[in-house]
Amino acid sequence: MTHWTQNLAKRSGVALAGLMAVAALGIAPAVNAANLTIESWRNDDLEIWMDKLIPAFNKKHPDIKVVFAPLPPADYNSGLNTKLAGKTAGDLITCRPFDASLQLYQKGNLLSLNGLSGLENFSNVAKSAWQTDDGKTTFCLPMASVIHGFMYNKEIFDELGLSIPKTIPEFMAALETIKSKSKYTPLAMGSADQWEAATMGFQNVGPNFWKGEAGRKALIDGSQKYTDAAYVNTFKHLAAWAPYLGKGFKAQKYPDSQNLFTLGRAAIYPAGSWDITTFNTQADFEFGAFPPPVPAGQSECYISDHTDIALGINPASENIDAAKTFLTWMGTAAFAEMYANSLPGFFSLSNHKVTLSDPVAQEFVSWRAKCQSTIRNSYQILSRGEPNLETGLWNVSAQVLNGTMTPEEAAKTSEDGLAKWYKPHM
């Protein structure tokens, strides 16, 4: 039994024997109280929920109980839709993004949301993940999003005397000061994985090419190609990591990338904000992080804000009315700063201002206010034929850094992939 069932059962233990130490004292509960079971595939959170944020939300709501009760991630998707068919279903669904969530709605199994009081506190970039493709409709309400960036070792670059990059060419200028006057690997990043490549690489650096919603929008309406400039100079940018990625780059797992920066051996991580809670645990050093450098003589800038996770009500729920409640609470400024702090990495997607007591999560979040947020231009209906748009990217983008694939011949195999499923592309 895993640690999470364990705590599942001896929590629903402890609940089973209150209530049959009310039925003997012939004691009925309360006729108005709702009960409200939460489906997720976050297993790894449930001493959150269970501790801190269930409790919080009864301080204001007690006759609302509320179990979270989630599956193993890998059974998540299969067991919700037995569930479902099943009628047996909790009353709040934890939504994935895009395409499972959407076709859950389409499918009558996710109420619509318009008109829930605390949905105005979260921008339509945010909503993006959980709306019909004419965003008329949004049927979960977003919880969190990962930011992408950079970490850094500052040691390194204390011994080194370097600043943080802001453009482009200061970022080359520092990788290679680090290459030429030490020991350390400049980029801690492998091609092995695919993903890293393009999740870490193009996907990190590329908004500030493609100028954020406004490309990423422009490629599904289809005024924009993957073989315009932007795009092709997005890979350009990424074939010229390839020197400054260390010996045996091209076998580098994820794991290993993780490694090699916790040790101390690489002075930049390319990175995803949900590594801050691993570094913390790992590294026995300082580190930091900065934004995605732009391009030179740009002065805006853009992130890659992607949003991760959200939360629908079943239709089938009896109780509704309540599960509206608990939604609503979720869209208070009191939940965002406690859901962000309990787990760093993963932020608030509502617009309320959040302080969190980790550094380097509060210096992530903090760029928000000066650059404009975008999400991964594969995920939001480009990803639906086949060839598989998002899948694709891994693999181009990983060529592109072994030296396999031109930047151009990269931006030409994703787009003729996408003209053969997608009509404003065709």
Second form
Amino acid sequence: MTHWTQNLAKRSGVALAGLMAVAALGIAPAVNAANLTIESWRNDDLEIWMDKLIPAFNKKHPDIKVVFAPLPPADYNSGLNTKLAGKTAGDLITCRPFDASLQLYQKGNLLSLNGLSGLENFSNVAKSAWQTDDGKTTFCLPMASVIHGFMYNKEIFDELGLSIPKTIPEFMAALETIKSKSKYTPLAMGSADQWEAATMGFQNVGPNFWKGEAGRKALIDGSQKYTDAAYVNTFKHLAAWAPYLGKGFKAQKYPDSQNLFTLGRAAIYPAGSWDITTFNTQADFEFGAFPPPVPAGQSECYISDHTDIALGINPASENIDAAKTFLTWMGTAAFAEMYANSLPGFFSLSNHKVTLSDPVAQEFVSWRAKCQSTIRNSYQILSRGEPNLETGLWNVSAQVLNGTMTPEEAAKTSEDGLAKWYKPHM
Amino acid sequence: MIMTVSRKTLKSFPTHIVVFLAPAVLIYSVFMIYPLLDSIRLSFYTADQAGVTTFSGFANYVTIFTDEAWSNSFWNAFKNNMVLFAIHMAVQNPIGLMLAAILSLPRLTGRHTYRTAMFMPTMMSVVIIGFVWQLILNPLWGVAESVMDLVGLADYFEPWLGQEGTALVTISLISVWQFVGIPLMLLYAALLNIPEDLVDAGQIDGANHWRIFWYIKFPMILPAMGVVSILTFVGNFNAFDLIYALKGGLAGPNFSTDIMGSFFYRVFFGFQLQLGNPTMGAAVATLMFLIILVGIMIYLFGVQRRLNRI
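Output the structure of the form predicted together with its partner chain; the preceding block shows the form predicted alone.
Once more the chain from above appears, this time first in line as the rest of the complex follows.
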């Protein structure tokens, strides 16, 4: 052996010993510590997770290291599927509502959470988006929902002496006043993106007509049809909005509607609660919110409190116990309060009483006490076949607003589509 | 003796041709031919809930053509695509020809500036084109209405991009505006290739610019016109981006702007609550391939042969 190789052997020996020491150091705490990675599409929330939520969790469980690893929203479904197929997906998986997650569960990519402590803090409506059709197995822990309603420009309402409309006739009268007595656009909504018409229109005001959960369940079991009066009347109400929308609303897109409202040129904005954050930064006037007005003479009210986001466990994870600990912590009141206040407009789905600091978010969430919650009626089961009900509703709602389809035709088109593949409607 | 034999074998086996062709053949096979064939193969399968595919013959195609919901969407997309193609042929190519003819006139000042300006939109991203035109035509803050007001036409302004009857024509014209540079360049190059003597001879015989163009230049650029037409056809039937940028995946209102590309996108990748269906999507993609193939065949056997005879 030459001097050179001897030296090398000596050195590598030292290096090896050093490596082993490091490895031993690394392994030692790993016996009782675990790493968790969260897959998510909420890349907007990265800061909130890193600076607030995870540190709060680590105060109670310092031995579990959590990393929030989001993908861009549009890439999430395909990216997650690729990672799952390649066995490189994280331990915790953010769940889209209904069929996208149900499919993951059926393929064995989500763990059943039955019996998990913390899950008892959520109502059945909250869990329904992440359950098997029979409701027996829950596979994601609900995180947040978004609530529909109307936001209004308080300055314009004061200027015209308007009060908050509680019933539909009052609502229509207010629109008429704004249209005839001022130059403001009464309603900031367009039909170009189509989903606005369906989501902020049809699904926003509809629950008052079809009595929330009762109507939604009746559609699923087939005892009600889209051609029933409740649904036709919803479309009729939507059609009555058309004269009060902005000029050229047929080519008006979602950002146009938002700008129309935040620039103070429109009085009322059919909203989703997620708009609160945008409006807080963009609008320089005071704005408020009111729930969808009820039909004349109806006392009980219903709101769309749509389940939107949840968290589940990847069965391939090596740290399932730690993941369960994390989910249990997410079921606590402390998490609910922190999450809802960091993201005004995304409301905790748990039964805990949460104090919100944002006044408009407070207003939105206060409706839960006054009205009954439901979710969008096309999301569970009914959008599983061809033709797709949700896509169809976007199309017909936009057409009803555009005046190219009557409310009766819209109802019939939706029902005919459902009758093609869904047994209870055949 | 030995020398000549080895030379003969060298000549009979042209290694250099194989070497030169190999990269292109390899890359083309891996990235074009294999995916194409595999997509055709996939179209003969169906997938169940758990994602397991089973062979099902022509079932996907039967569904597309016999199931009313599918065939309506398919033929609607096909019809819209034909309208898109017709508008391009009727507007884009004549304008391209006219501009090329003007640009190729001798002693035209600022020719390079015009040429660059006219070709500029073609080089821009579709997302930018879509965004700019949406802003121009926006009924709330667009300049289109105020410009029309200047010439007293404000009453004729409508939200063209949002109306069922006008959306497709509007998008087609935006696309024409964007891509007019391609026929312009191809025809311009063909016009420059015409020998000067032919034009000179025509002038001596007393023909004016108009007659020289139609009787001497135009017949000589017919093959280029053929290439332009076929490029337009293939481009239009593969189009997707502008529709997606302007109208989203649902190609509204009421699917009036749905073309083969956007229809394929919804079927293959899914849309909102509609889950993607890769096997059905592969069937739609195969049909798109066949439509383009038939179109090119008609051109090759019906048109190009006659052109060559001239």
